[in-house]
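One chain follows as C-alpha cells, the form predicted on its own.
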Amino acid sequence: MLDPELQTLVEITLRTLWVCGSALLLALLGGVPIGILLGSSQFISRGLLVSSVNAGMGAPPVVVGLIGSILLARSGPLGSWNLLYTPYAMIITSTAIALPLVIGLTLAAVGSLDDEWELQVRTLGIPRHWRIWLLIREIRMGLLAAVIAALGGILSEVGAVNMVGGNIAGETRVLTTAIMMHTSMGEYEIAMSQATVLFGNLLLLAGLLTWLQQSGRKR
C-alpha cells in the first residue's frame, strides 16, 4: 500500500503526463502539416497568416488560459460542451499554446531548405507523398525543435491550465498548480518535491529528444 502523499504525487504525476502528452500529439498533427504547408507555399494571405502564427508564438498563455475560459464557460459559446474544469479542457488550451510554437518552427524549418531542393525532386520524378516523407526527414531536426520547445510550454503552463482546469484534486490538479498552491500555502516541503518530479520529467524528455536530435546530425 502506497503512502497516501506519494500515492497523490504519483496521481498528479500521471494526470500531467497525460494531459501534456495528448496536447503535445495534438499540436504536432495540427501543426507540422500547416507548417509545411505555410513553408513551402506562396499565396496572397500568406503573410497574414506568417504574422498571425508569430504573434501566437509570443501570446502571453494567461491571455490564452483567458480566452479558453470564455470560450468553455457555462454562458460561452462553447458552454453546451461542460468541458471547462475538466482535463480535456487543460488539453485544448496546452494544444492552443504549443501549436503555435510548432508551426513556426516547423515553417522555419522548411524555409531554411535551399531554394533548389523542391525543383531537384521534382526533376528526380518522385511522387509527391514520397516527396512530403524526403521533406519531413530533411527537416527532422527543426521538427525535434518544435516537440521540445512544445514539450517545454506545455509542462511550465500554470496560469492557464489553473484558469479552465480549476486545480480539482483528483480531477485537474496538475504538478504546476499544485506547486503552485503549495506554495501560496507555505508548504514549501511538499511543492519542492513535486517541482522535482516536474524537473526530473522535463529533464527526462528533454533529454531524449536531444539524443534523438544529436543521433540525426551524425546520419
Second form
Amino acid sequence: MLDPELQTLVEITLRTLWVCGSALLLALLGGVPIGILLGSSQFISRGLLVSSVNAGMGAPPVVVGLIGSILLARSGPLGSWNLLYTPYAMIITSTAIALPLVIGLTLAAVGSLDDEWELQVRTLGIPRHWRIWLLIREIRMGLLAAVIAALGGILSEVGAVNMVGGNIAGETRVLTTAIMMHTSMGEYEIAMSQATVLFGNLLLLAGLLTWLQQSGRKR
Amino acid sequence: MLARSRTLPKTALIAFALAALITSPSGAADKRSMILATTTSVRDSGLLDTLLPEFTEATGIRVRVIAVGTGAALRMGREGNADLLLTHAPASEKVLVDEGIVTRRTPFMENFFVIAGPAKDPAKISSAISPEDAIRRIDAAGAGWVSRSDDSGTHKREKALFHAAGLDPEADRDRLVRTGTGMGLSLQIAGERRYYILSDIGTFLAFHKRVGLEVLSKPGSSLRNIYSILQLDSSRFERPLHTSEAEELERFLLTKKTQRAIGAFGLDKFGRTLFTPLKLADDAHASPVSK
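Having seen the form predicted on its own, I'd like the form predicted in complex with its partner chain now, please.
Full assembly next; the chain just shown is listed first.
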C-alpha cells in the first residue's frame, strides 16, 4: 500500500498526463488537417486566416482560461453543458491553447516543402489520398516539432486550467495547479516533489520525441 | 504501397488514444455533487480535507471545493455559479442577504486576525491599546504595510480597520505594498521587506517560521473573524442550484460532532487549535480556544 501522499502524487500525475494527452490528441486531429489545408491551397481569405493563426500562437493562455470560464459557467452561454470545474473543461481549454500552435507549425512545415516536391508528386500521377500521406510523411519533422511545442505549452500551463478546472482535489487538480496551491500554503516540500515529477515528465516526453525526430531523420 | 503501410501504426495509435480518452477516469459524472465556493484561508488550512470525506461517505454527495477570495466567492453566489458559500466578510454577506440572494446566513465558526510584523516592532504596536491604535501607530511612524488588495475577506477587514482608525485605506502612502495576491505570498513579501501585515491566524501559523514575522496585536473585537454558511435562493437563477445537497452539507457542518471536530482541528499540525465552533454553545465541551 502506497502512503497517501505518494498515492496523491501518482493520481495527480496520471490526471495531468490524461488531460494533456487528450488535449494534444484533439489539437493534432484538428490542427494538422487545417494546417495542411491552409498550407497547400490558395483562396482569398487565406492571408487573414494565417495571420489569425499566428496571432493565436501567441495568445496568452490566461486569456483563453478567462474566456473559457465565462463561457462554461452555469450563468454563461454554455452553462447547460455543466462543464466548468471538470477535467473536460480543462481539456477543451488546453486544446484551444494547443490548436494554433499545431496549425501554425504544420503550416510552416508545409510551406517549407520545395515546389519541386509538389511537381514530382503530381507528375508521378499518385492518387490524391496517397498524396496526403506522402505529404504528412514528408513534413513529419515539422509535425514532431508541433507536438513538442504543443505538449510543452499545455503541460506547463497553470493559469487557464486553474480557472476552468478549479483545482479540485481528486477531480481537476493537476501538477501545475497543485504546485501553485502547495506553494501558497507554505508546503514547499510537497510542491518541490510535484515540481520534480512535472519536470521529469517534460524531460522524458521531450527526450522521447526528440529521439523519434532524430531517428526519423536518419531514415 | 509505402503510404498504406505507414498508416497502420498511426491509425492504431489514434484508436488507442481515443479509447483512452473515452474510458479515462473522471469523478465529474457522479450522481450527486455540489459546488462549494469558499475562501482560500479555509482551504489552505486543511480544515475541509479533514471534514468533507466523512460527509461524502455518509451522503454520497461529492463536494467540489472552489477556493477563491471572499469577494469572488460572493460573486459566484450572486451569479448562481456555486451551490453553497462559506465566507468570512459579514458586511458584504449581509448585502446579499438584504437583496434576497442569500436565503440563510449561519455563522458557524470563528477565529481571529492578527497584525504581524518584524520582531523589532519599529512602530511599537505591541503596546497599542487596540488594533485601531496599532494601525494608527504604523501610519504615524511611516512604517511599511503590506495590503492584500484582492477583495478577499482579509482585505475587506483590512479596509474596515483603517476606516475605524480614521484613515483612508485607499490612500497612497509611503512604503505601502499592494500585492493583489493570496495570504501566503503576501506574508512572504511582508517578511522579506520587514513590513506589517494583517493575516488570518491559520495562514500565519503555516508561514510564521519561514517569514520570521511575529504576532504583535492583541485580540480585540475588531479582529474577530467569523465564518458563515450562506444558502442561496435557487429560484433566482436560470439553472437550478443543487439546493438539497447544499442543505445537507449545512446540516452536517452544524452537527455537534462536526463542530467538535472543527474545535479540535489544528492540534496535530500546528500544536494548537485554529477555529472556535459557534454552534456548541449549549455543549459542555465548548470552551473558548482563541487566546
